[in-house]
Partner chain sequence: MITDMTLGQFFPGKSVIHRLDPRTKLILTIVFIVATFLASNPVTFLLLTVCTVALVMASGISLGTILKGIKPIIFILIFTAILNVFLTGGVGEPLVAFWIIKIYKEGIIRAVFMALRILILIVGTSTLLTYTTSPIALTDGIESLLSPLKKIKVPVHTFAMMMTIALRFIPTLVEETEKIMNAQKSRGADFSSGGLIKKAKALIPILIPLFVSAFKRADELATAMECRCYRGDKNRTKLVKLSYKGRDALWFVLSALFIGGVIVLGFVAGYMPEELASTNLFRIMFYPI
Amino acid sequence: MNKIEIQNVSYTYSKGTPFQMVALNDVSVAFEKGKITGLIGHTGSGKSTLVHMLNGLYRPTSGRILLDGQDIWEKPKEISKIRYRVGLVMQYPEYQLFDDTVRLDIGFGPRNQGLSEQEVEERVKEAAEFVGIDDEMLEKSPFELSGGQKRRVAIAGIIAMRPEVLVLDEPAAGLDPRGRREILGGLVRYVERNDATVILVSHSMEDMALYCDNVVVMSHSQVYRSGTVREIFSDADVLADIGLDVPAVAKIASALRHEGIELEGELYTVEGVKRAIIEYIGRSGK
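Can you show the structure of this one chain in the form predicted in complex with the partner chain?
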């Protein structure tokens, strides 16, 4: 089932000025409910515009965005309600922290939603747990924290609004492998527990392969390809055509197949290729 559908959406920046620039050109794509969909593409391919648009920050120049079949711009005055339903974690979200304590900052969104203090408190607790923030940290000033911790607080601030759709623009940028795993693993838990839909923008194909169910590839203001992770990463050449990589291990698997070594399975994660090789060895009768 589709949670969000984008229908023939176009968007032009600074329309009617010399700075005019088409960011999205007749884009149609759907995001499945309860799945993590990766959004990949070069800087300037339009993915960042698309992400802002899902959150109602930009209004399509033409076309519609349907959330559960309902046009989000049907009542423009109520667009802020859409923002509670579609949460957006921006790139380097730590710069949005401002309140006296981590607890207050995470509660900013829920409080804007008009929830009771008791409800806000519950939401804060829940969100903090998701991203691994302990009680002691909740009382600290967000400015005392390290960069990685700030990142987690910022993400918790969005999760606390309990959005049905969570859109994240490079949530793991600049983090080391362990930091990436913690944050992206938290997303998987969020999806499982809340039956939420996640849209994840990332440059890391390795992360895409590990955490996503589906992938949408953007190029030159349009959707270039979309499909399951397996479909998208099974052919390295298709992505190479627009200058994007597949995970290194998928390249290796693809090279092996070119050499006539018939591997089968999920050939885009280390684990998947390992299994395929073991299975191949078994088949070859050794």
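Mind pulling up the form predicted on its own next to the form predicted in complex with the partner chain we just looked at?
Chain only, nothing else included.
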């Protein structure tokens, strides 16, 4: 079942001026409920424009964006309501932080949803725990934090509103491996707990392979290809055609295939390739 869908959407920056630029050109793509969908593509492919349209920050030049089958721009004066249902964490989280303390910053969204102070505090604690923010950090100014900590606070502020759709633009950028696992693993738990839909923009093919169910590939303002993680990453040559990479382990599997070693299974994660090699050795008796 599709939670949010883009139908024949185009978007042009500075339309009618000498600086006119087409960012999206007749794009149609759907995002499934209860799934994590990765969005990949080169800089300038249209990824960021697309995600900024999902919660109404940008309005399509043409086409429709449907949330549960309803056009989000059907009632333009109520577009702010969509932003509680579709939460967006931008690539630069410092632009989303503004309050005196981390606690107040995380609670800003739930408070504006009209929740009681008790409910707000419960949401703050839950969201903070979710992204690995301890009680001591809650009393700090968000502007005293490191880049990675700011990113956690920005994500917590969106999660505290419990959006039905969570959109994240490079949420793990700048984090160490442990931080990446905590944040991205948390997204998996968020989906499972809330039956939510997550859309994840990242340049890390390894992250896409590990945490996503589906992948949408953008190129030159259009959808180049979409499918399950297995469908997209099983053929490295497809992505190579537009200059995109694949997980390093998928390259190894591809190289083995060119040497006549036919592996079977999920050939885009370390565990998947490991299992495939063991099974191959078992079949061949080597």
